[in-house]
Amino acid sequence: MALSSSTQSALSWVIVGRGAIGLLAAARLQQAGYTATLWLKQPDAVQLKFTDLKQQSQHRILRPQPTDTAIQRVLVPVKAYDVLNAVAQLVPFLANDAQLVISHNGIIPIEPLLALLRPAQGLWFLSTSQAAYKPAAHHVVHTGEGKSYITKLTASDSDDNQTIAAMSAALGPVNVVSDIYPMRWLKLAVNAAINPLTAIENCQNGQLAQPQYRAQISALTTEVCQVAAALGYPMDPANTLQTVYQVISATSDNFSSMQQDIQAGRQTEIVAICGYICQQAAQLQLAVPANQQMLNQILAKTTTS
């Protein structure tokens, strides 16, 4: 197919999926100003009901994304195994300069995404702890504002603070820093403590706070600095743990995105969180029961559900 050689406005982005951080960022871009389409695999229009930290309600039209025209600058925030895929769909379809922007939970190989693309194109790596949730299939509520951090792991020749402004009308405020890794860490201590637990108990992350937890968090956000540190990414597990109590705090309300998944009979981000620090402990030849534990559950359930 043929594209137009017509390419984006600088205030025009394209959203990848209909998740809630992709619904919340295309929500907050179209407040910013920002044209927001939408690239599904089902192409439709989107009557978005968007309820803000205030708790005040409103509707947005986000139309699907034409597949006539070369798509400049693009957020990809699907879930971890589905990241390598979604790129691979969008490759022939990119403008020869278009800049991505990746999100998603967990850690996954780089090296794959970045052979699929041409020289001149960029690629970032954003990190958020905005929390969001969908009540329902076209309502996204924001439910806590959390910080967002931002790298570029290319080197391709474009305008970076365009993709920096964006990201902070979308998810920010925004961050950019040199390397991602220490807010990967942390955000992966984070998911490791309360995504599968949550998703086991079938509740929200509020009841993590109860005592009866407090060991098996412990266990597993220790788990997670042992192998940071390993890496070269130093974590203090008393800051570490304090982290993940804050998070339970601040989203108490909140259902993870595993225990939603688990509950409605889908693949889970499991294998690129508790999997990615089983597979990085196992190289460093060290032990991480607690982890290993969290793995073989959630696939159990993923197996048999």
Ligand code: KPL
Second form
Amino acid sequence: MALSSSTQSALSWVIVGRGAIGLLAAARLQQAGYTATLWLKQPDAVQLKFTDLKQQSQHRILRPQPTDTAIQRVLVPVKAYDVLNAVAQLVPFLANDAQLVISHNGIIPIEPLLALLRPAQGLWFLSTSQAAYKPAAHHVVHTGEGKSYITKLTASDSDDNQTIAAMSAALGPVNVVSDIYPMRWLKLAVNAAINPLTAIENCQNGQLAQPQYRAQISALTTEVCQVAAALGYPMDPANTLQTVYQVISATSDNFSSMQQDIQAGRQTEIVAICGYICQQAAQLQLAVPANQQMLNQILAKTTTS
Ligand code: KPL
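Since we've got the form predicted alone here, give me the form predicted in complex with ketopantoate (KPL) too.
So here's everything in the complex, that chain up top.
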């Protein structure tokens, strides 16, 4: 791949895809004075309508990233099952010391990603509770103020502050943590409890507050806590269940990402959510029947529809 010797400036970010979180990040980066370009399968300019938390809307133009300029900084907020493929496609276009920030629901193995990168390239993981949705293809609405946790999965260097500052502008406030797995297991518990059930019931998150779901949500959450604890991430089941119900209440009008995926006939993140829990449990010889049932039911829906 012949890249020109020019690389992006420190204030330029590439965002992969046109998902809600990526478009939210792109709009907020632009607002903060960064240049945000999009990396899309079809490299068109996007005229984005961005509605912020105060319900004020503005229009922003997001241009496609040119393929002759080495990419220095890139946010990869794609679905768990697309991350490896997205990074593999970016690799020929990356600067030798490029910084990649990945962000997705669920947990996937990190080693295949690391194997794609060169020694000076940096890999980060960002976990966010910022809430955004797309009422139309090119309209993103910031629906809930969340926060983000970020960690660098490769060796640190002096340039890290620029990545942290940019991610604070994009999806902040950002907490920098040395081990992000406690946060990721907590988010995994939330996603395992909410996403498949809302997809199966075809309902908004808030419906799960009804008593008929209590036993199932409690079983799903307790199983995640057992697996996490066995892996060295102790999680209190009662506190975790409380967090799950807080998210159900805070996002009661939202349709979960898995409900939306199933309704649109798309692949879901179930393998990176309940599938990951089942796979880890099998290695630990723990039984996780509630998660196994969700995995089976969602896989059956996606393979038969
Ligand atoms: O992360 C989510 C998702 O839909 O994927 C929750 C927290 C469940 C909000 O809908």
